[in-house]
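The data below hold one chain only, encoded as structure tokens and taken in the form predicted alone.
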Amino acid sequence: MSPALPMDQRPTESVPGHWLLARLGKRVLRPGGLELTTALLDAAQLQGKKVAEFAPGIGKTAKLILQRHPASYIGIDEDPQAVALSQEAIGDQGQIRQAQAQATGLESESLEVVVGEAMLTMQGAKGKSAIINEAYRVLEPGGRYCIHELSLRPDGIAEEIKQEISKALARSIHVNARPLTQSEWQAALEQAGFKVISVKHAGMELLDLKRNIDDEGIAGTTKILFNLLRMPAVRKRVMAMRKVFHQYSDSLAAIAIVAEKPA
């Protein structure tokens, strides 16, 4: 079997949804904008900490993290495009590793805080308890574990909806995308021992101008228009996305929450 392309070289019908939407600029990819990102940095308590990331990206929270005067910085991301990304981002302020987030290769209670950022949300039942337990372990007793994800409301919602904007989602944005409604975000980070300290929340709005003009500024947002008018199958593809993500506006949001590890 070939290897499979970098993800600057995909073809634009195929490439997942965030790395297309890096291709036209935009670096702020979370589904609840740099508000909610911040606002769980803040609450991680990062200043003097050992922190790992998992997978990181472009290495814009990274960044947000190392403004923040960690103790020490690793990020771990499975594809080399996103490592050599993130490194760049971040100079020799940090290490990044290439390697899973269900078996990170570091040692056992080693770490004060691990912070995920829409990577659970592409992960199924299997994949998303693996990644959380290897956080629950990496981690220090009193650690904090720290996700910014896609979430369903509301807590009962129904399974066929559920279904519905899954298959939606994986249609546009050609990522298996499984958000989970907030108590069953909990209820996951719960089973592998995390007790859940703060939960907030945000629309999902990452397609809106509004949106983009506080994550991106001015600037940014120009760029990233500018782009859009002359990349037409890429700006096809963006608008597919954002119709479904209006479509469903109703049912998705973007959450954020701080688990402690027990002491």
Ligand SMILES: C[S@@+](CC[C@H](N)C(=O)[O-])C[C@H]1O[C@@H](n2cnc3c(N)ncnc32)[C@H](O)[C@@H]1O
Second form
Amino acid sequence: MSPALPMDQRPTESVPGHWLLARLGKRVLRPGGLELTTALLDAAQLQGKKVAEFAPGIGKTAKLILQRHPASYIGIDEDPQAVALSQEAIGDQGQIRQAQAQATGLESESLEVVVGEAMLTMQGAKGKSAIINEAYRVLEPGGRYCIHELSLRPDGIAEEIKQEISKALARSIHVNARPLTQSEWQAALEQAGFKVISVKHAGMELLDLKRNIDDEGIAGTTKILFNLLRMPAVRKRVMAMRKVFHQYSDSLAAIAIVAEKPA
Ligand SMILES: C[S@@+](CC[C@H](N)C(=O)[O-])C[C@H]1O[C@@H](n2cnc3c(N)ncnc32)[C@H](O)[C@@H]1O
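Return one more block: the form predicted in complex with the named molecule, after the form predicted alone shown previously.
Once more the chain from above appears, this time first in line as the rest of the complex follows.
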């Protein structure tokens, strides 16, 4: 994939699944849907806070954050088109910068909340730890890091099943998705110095009809279904993704964690 190509021109066979879904008109691109995002943002206590979002994507959560009246908002995404789309979504209410979440260029201890959804899962172990360390660095003591990612269950899931799921996700989503179990996510945060203060779960129902009606509304879901009907190549890929989510539905879940940098 060339990040410079507009999303709708990236080849259908290889474009990452989230951009494929965005092309259909899907706006909620994280595993636990709007319900888990809402729970996460509630726990983050955003009003009056200096907030950064890692990987705003198309700016959906950015808008929800801004509705909660933070003192300031800055988004960091590595993809130039995501930067343009999310800046357009929030207008002049905040700034979106193109950078990697591993090295944001933000000042140390300059923020009170960092939010990041559906972006750590797609990093390898080194990338995950670099991004978590960066969140720790930019947060003030007492600040909160709020993540919403894909998780594996149960905690003791066999290594072969883990590998099998990662391969199936990579083949269908075209993203090297490496979800962790709840205790592995917690350990990754604690290793950086965070204290986990809340954990919530939801089913991995990103491509289920009911979840789409909840997240996108009737009109949004109708538009997605209509686009699926008229785009056979996209439909084929979405069906393959859905099949993998269903095949491993017992082992896959969405997880939202709020962690605090000790005061
Ligand atoms: C699945 S989308 C999620 C977007 C948004 N957070 C949401 O939940 O709707 C993944 C986003 O992460 C961004 N991303 C992936 N790795 C990144 C990194 N290392 N630094 C910054 N952005 C990254 C991609 O450009 C993309 O916008």
